[in-house]
Every structure is written in C-alpha cells, then in structure tokens.
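Take a look at this single chain, the form predicted alone, given in structure tokens.
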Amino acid sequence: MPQFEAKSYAFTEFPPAQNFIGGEWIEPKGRERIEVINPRHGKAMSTVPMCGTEEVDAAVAAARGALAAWRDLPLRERAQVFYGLRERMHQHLEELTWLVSHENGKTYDESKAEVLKGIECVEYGCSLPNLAAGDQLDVSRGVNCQIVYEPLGIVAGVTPFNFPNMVPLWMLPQALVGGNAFILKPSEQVPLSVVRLAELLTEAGLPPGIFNVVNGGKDVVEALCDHPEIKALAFVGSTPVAKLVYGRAAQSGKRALCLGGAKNHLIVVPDADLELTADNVVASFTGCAGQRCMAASVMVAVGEVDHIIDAIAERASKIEVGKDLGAITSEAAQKRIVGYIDDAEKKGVKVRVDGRGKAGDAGGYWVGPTVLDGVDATMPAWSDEIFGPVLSIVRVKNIGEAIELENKSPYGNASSVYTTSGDIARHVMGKVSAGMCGVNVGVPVPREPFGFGGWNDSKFGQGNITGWDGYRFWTAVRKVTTKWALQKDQNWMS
C-alpha cells in the first residue's frame, strides 16, 4: 500500500482496502464493497470490503501457523516491535495525522493528538518487559511460588470510527507483547489507518500472520464472537452493540471486555473559576466535534452560575466551523444530531448557541457548537448519547441533586466536577457512579499507566482496556510452585 499523499484539507484519494492476512494483502473475491467517505467533503475516497466467516477463518488459520514460533519469543524481544513501531510513528507523524483527519473528519490538530496518544499506548508496550516480571516467592522451607502471564492464543478486537489510529493501539501493544497473535476488524467507516498500522508493524519486524486485519461490518463480528479458537475479544463502540458482543463472546466462552457509550455530567458549582471552567466545558463537549465517549454531554448547574453559562456561550459562539471544529462522520449522524436539537427547542428549551446549518468545507457533514439551557431528564437530550458537538445543561439547587441526577444515568465513562473547594470535589469524586472522573478536568482520560474504562452501561466485562489492565486481559496468570530439597522439619506444605 501506497503513503497517503495530503499534505492538506484537500480532498485526497486512497486506494482501495484490502485484508490484510499472514503478511499478505488479500483482495476478497465475490464481496460487496462499500464506500469510505471524507467528511469534510462528503464523498468517497476509497472503498471497503465487507466480509465474512470464510476471512475470518482464513486470517485465524494465518494466526495459528505463526503463533508457536511468535509465543517463544521472549518477552523483551516481542516487545522490540514496538520500539521499532514507535520510531516509523513518529517519522511518519505527519501521513498518520492527514489520514485520520481524512477518513474521520478531525481538524487537524485532533488527528495529531490522537496519534501521539496512540504512539504514548505503543511506549507502554515498549515498557512491559520491565512491569511483566512475575512475582515469586519462598511461601515455605524449601518452597517457591511464581507468578507467569502467559498469552492465550488467538485473540481479537473491534474498533470504532472516532478514534481509527488510538483505539486499535489500546489493544496491540499489551496482546501482542503477552505473545498473542491478533485478529483486527476496524469500522468499516474508517479502516485506511489501520492499514498503515498494518505496513508499519511490518517494517517494524513483526512476523507475517501475527496481526490480521479483516474488513467488514456485522457478519465479521459475530464470526469473531462464535470462531472456537478465538480465546479473547475486545469492542469498543455503542452501548447496546456492546452488550450484544459481549453476551454472545461470553456464549462461546471468550473472555471479552466491551466498551460502549457514555453520557458524561460535568457539574458546575457557585465557586468555579470562571476562565477555567468556561475554556474547559467548551473544549470538552466540542473537541473532536463531540464523537468521543468522554465528551461532556451533560452540564449540571448548581444554583446561581448564570455567569459561567454566559461565558461558555460566548465561547461557543466564537468557534468556526472547519478551522477549530471538524466534520461529522456521516450525513446519518449529521441528521440525528440535528435531531436531538429540533426535539429540545420543540420541548420549550431555549438554544443559546445554535449549530444547526453552520458549514465548513462545501459538500461535508457538518454541525456546529450547540449549547441547550433548560433541559430536564424527561427529555431524550439528557438521556441519550447524541455523539456530537451538543451541551445539554440541566439546572439544580444543590450538589445533592446535582449527584443524584448524575447517578440516575444507566451510563458511568466519566463525570467532572468544576469548583475551587476541595471539600466539594472529594464529595462528589466518593458519591458519583463512573469509573473516570475529574476535578476541573472536562476530558477525564487516565493517562499510561493508568487504565481507560468506565462503569455501569459504559463497560461491559472486568477491568480496563489499557494499562496493566490490558496487559492482563489479554494473558492468563500460571502459578508455579516448586521445591527441591527435602527438608529435615516438615509443615503442612510439606
């Protein structure tokens, strides 16, 4: 495959995706191909092949040929990849940031942080010789327990279209490194920047059927769900696909960690500093034009902080469409976003900042800073994730409300609390029910080695997606106990 050639917003080809499978491109034959849309532009710029079964059991049939020699490797040496992965990253910083802009719609400063962010998740898999050394013990005269992580085989994940070059690199490093082999399915909506993960984790020496890449949408997954020699799967994408995922892995005995949606509270009190939590609301429910699941969606105003609304919609208000605020990833999304804010205004909210017809680049996906004063949680714009550039703000009287309307959410990625008291933010960090939280911090994203997941409908299996976490998910943990000498005093273990 060919290096993608923007060097701008200009609309910029690339050829078509293929599977990738025991080091090999594969064009699948006889399959529908869909079309890869830039959203900025709103049309094609390059197509996708939607599979099936059959390249499922080719790509795990690649997988098993290569895992024996790959699983004895030690460990430092599996974990060689990934230095040479992070160095080709970052020379080709500048193609990965254009492509992810190019098939998701970012600006292009997002689509520079989410592949730093990405390169950040590859160094932990660099740092895992050194935090993978299992403990061992003498428990007894004579006896010696130990701890081994061993990988489970093969393994598989399913990304979603908001974050095409990070999410997949939450999962590689950690499954890879415990010396599993890899079965990627990317969203079909965005699958070009996993295609130059695939070549640059080649040049970085990984063998050829360690990491598979099978295109395709729903029949792809279930065959990842039901396939018997698949020992693990993670999702990340919309809560009611996770929880399907996740019961019918756990049917055929997969372990599996799915990640759905979110509908995160920031709550505001009296006491906020106003710059801080103006600058810090906005950049939280429009960065990456609201399609990430730590997005604010909710704000919760606790008694008089009128003059911090104003100051977020004056805010708001200065954003321009396309230079500081990207496209929406499709027409459908574009009209359901529009949706939810016809719906509130219908319901008697009043739109302090109206996104509804703001354009960038002519012929994109578009909607612009929205931000709804007066919403209750009778209304689908407090309850549903609308995935897009949308602040919903819901007044209450006290910090009492304020957590018990959180808490009514069946969602739990993240909450934040906006105050200068530290006795209000250590009650609202001990009361609220998400699993990252925040103080004065509207994107509460746990940095390496700290591991990303939340709680309730956010999260559906145990523990998190990245850090130790993740290394752990994708190994099993041996106990070795030994003893070589008989022992003149004997125990119970004896």
Given for the second form:
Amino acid sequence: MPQFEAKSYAFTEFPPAQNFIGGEWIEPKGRERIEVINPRHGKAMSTVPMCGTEEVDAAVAAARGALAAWRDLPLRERAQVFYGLRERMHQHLEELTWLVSHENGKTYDESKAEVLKGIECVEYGCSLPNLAAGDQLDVSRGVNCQIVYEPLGIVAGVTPFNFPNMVPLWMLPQALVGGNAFILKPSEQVPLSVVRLAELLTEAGLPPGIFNVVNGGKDVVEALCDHPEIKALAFVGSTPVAKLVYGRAAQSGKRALCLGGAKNHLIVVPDADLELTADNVVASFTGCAGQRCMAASVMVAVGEVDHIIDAIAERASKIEVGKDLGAITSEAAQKRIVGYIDDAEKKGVKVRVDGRGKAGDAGGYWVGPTVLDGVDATMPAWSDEIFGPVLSIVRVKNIGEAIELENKSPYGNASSVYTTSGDIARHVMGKVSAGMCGVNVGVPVPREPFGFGGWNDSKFGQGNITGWDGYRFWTAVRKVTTKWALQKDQNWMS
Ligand code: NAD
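Show the other one: the form predicted together with ligand NAD, since we just had the form predicted alone.
What follows is the entire complex, opening with the chain shown before.
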C-alpha cells in the first residue's frame, strides 16, 4: 500500500483496501467489494471487501502461529513497537490527518486532533512497562503472593466510522503490549486509516500475525463473536449493535466490552458564564459535525437562560459549512438527521438555527448547525441519538427537573453542567447518570491515563476501554503463591 498523497480537500483516490493477515496484504477471493465514499465529495475514493468466516479463520490461524513467540517477549520489548509507532505517526502526521479527513469527512483540524489523540493512546502503551509491575505481598511467614498480568491469547476489536484512527488505538496498545495477538475489523465506511496503521506497526517491528485486519461488516463481526479461539472482543459503535455483539460474544464464553451510542445532556443554569458556555456548547454539538459519542446533544435550559441561548444561536449561525464544519458520513445519515429536524418542526419546536439545505463546495453530504428550541421529552429529538450537528434545547424550571430529565435517558455516556457555583456543580455531578461528566466542559473526554467509558445503554461490560482498565480487559490476572522458606510444618495452606 502506498502512502496517501492528499495535501488538501481535493478529491483523491486510494488503492482498494485489502485484508492484512499474517503480515501480508491479502485479496480475499470471490468477495463482494463495496465503495469507500469520501463524504465531502460524495464519491468513491476506494473499495473494501466484505469478508466472512473464512477470512476470520485465516486470521486466527495466523495469530495462533505468531502468538507464542510474541507472548514470550518481555513486556518492555513489546512496548518498544509502540515507541516506534509513535515516532512514525508523528513523521506521517500530515498523511494520517488527510486520510482521516478524506475517508470520514471531518475537517483537517478535527482530523489532526484525532490522530494526536491516537498518539496519546499509543503513549499509554509505551508507559505500560512502568505501570504493569503487578503487586506482591508476603501474606504469611515465608509465603508470598504475587499478581501477574498474562495475555489472553487471540483477541479482537470492532470499530465505528467516526474515529477511524483513534478508536482502533483505544484497543491496540494495551492489547498488544499485553502480549496478545489481535484481529481488527474496522468500519467498512472507513477502512483506510487502519491500513496505514498496520503498515506503520509493521515498520515499527511488530511481527507478522500479531496484528491482523479482516474487512467487512456484520458477517465478520459474527464470525469474530463465535470463534472459540478468540478470547476477548471489544466493540465500539451504536447501542443496538453493541447490545447484540455483547450477547453473542458472551454466549461463546468471551470477555466482552461493548461501547454504544449516546444522548449527552448539558445542563445550563442562569449563573453560567455566558461566553464560556456559548463557545463550549457550540463547539461540542458542531465538532465533527456532531458525529461523536461525546457531542452535546440535549441542552437542558434551567430557568431564565435566554441570553445564553441567543449567544449559542448567534455563534452557531456563523459557522461555515465545509470550512469549519465537516461532512456527514453518508446520504442516509444526512436524510436521517434532516428527518429529525423536520419532525421536531412539525411538532411545534422552533428551529432557531436551521442547517437544512446547507452544502459544502464539493458535492457530498452536509447538514449545517441546527438549534431546536422547545423540544420536550415526548419527542424523538430528545430521546434518539441523532448523530449530527443538532442541539435539542429542553426548557425546565429547576435543577431537580433537569436531573430528572437527564436520568430518564437510557444512555449514560456523558453529561455536563455549566455554572459558576461550586455547590450546584457538586450537586449535579453527584446526581447525573453518566460515566463521563464535566463541569464547564463541553466534551468531557477523560484524557490518558483516565479510562474512557460510559454507563447504562452507552456501555455493556465492565470497566473502561482505555487507561489501566483497558490493560486489565486484555489480560488475565494470575495469582502466584510461593513458599520460599520450604516450611515443613503443616497448616491449612500446605
Ligand atoms: P455501527 O454500530 O453502525 O457500526 C459499528 C461497527 O459494527 C462497524 O464496524 C460495523 O461494520 C459493525 N456492524 C454494524 N451493524 C452490525 C450488525 N448488525 N452486527 C454486527 N456488526 C455490525 O456504528 P457506526 O455508525 O459505525 O458509529 C456510530 C455509532 O458509534 C454512534 O452510535 C456513536 O455514538 C457510537 N460510538 C460510541 C463510542 C463510545 O465510546 N461509546 C465511540 C464512538 C462511536
């Protein structure tokens, strides 16, 4: 696979994505190929094969052959590969950035931020030799207990379209430094960033068969869930699929962690700082064209906050579609988003800022920033994940009502409060039903080393996907009890 040559938004083709199995690029035989669309242009920039059980079996065989030598390396040596990956990601930062932008549709700046955040995840992997020492204690006279983190074996990951570079890097550093062999199925909408990651990992010294890529959709995911040799599976995507995958993976005895969708509530109270709140809320619901699981989706307006809503509307209407705001992933997604705006309008909601009919300069799929004022809890604009640059404002009388509304959502990824009162902030942070919370923060992503993961219908499984929890997810804890003194007396431990 050559480098990706783009240096601007100009339409650029890329060779067809292939599977990466046993360290080789493999063209699957007799499989349908679908188009990989550049959403900014609405045109095919590449194709991707839609594989199934056969290719998953081949990847498992390659992983099986490579695993023993890899898991026998000291952890510190395995981590060296990620130092090498970090260096190469910096060297190729422009290339990786444009690749994300072209296959996903986000702006150059957003794409660069994604790759840099991916690098932060790689750095966590580099730090594991200093973190994964384990614990030991003399539990009795001459008797020591030690904890050792062992690889699980062959493991797998399934990733979504909205962060083609970063989400795979939520998984790979901990899983691979932990001594596993990995099979990744990237989103069929954005398979190309993973192609480049596979190459950079290989250049950085990862042995063949330790990282494998099998392209496709549902069939590949089901084959990964069902394969008895795959010991753990992490999934990131929408809630209905996360739930299905969690159930199916668990049925075959796997460890599973499945992150789902979101409907993040931002609670804004009258004492909130006007500038900071307006800037933050707008950045949160329009960033990545609202196609991120941490995007603001509902603003809960507590009491008299019209001055803040006015400032939000003013800022949102100034955003230039195509320049400041990227494309929507597909025509179907664009229609879905517009459908929610139409439905809310029909139900009497005021469309304060209307993103319908907005377009970038190169064809493609677009929705401009949209502010819906007067949504209520009976409407799909409140309950459903719209996954576009749409802010649904629900007005409530007091903080109690705001918390009740937030708690009613089945999701639980993120929630924030905007206030200058420590007392209010503390109260709300103690009551909202979400895993990642913010005080005057629009996108409360826990940066490394803090783990990323929501609650409720935003996550199925235990723990977080990044940070130390990620390492724990991809490893098994062995407890070793050793009697050093060779005591011959009998006790209950003998
Ligand atoms: P998606 O659920 O449609 O697809 C995710 C992955 O699942 C893809 O690789 C896809 O090929 C596969 N897939 C799709 N349908 C399947 C099925 N029926 N059976 C098995 N596998 C299937 O999600 P998407 O549209 O790619 O991504 C957007 C969604 O991901 C949003 O809901 C967003 O909130 C969520 N997301 C969540 C997080 C998080 O951390 N919680 C992060 C990023 C994205």
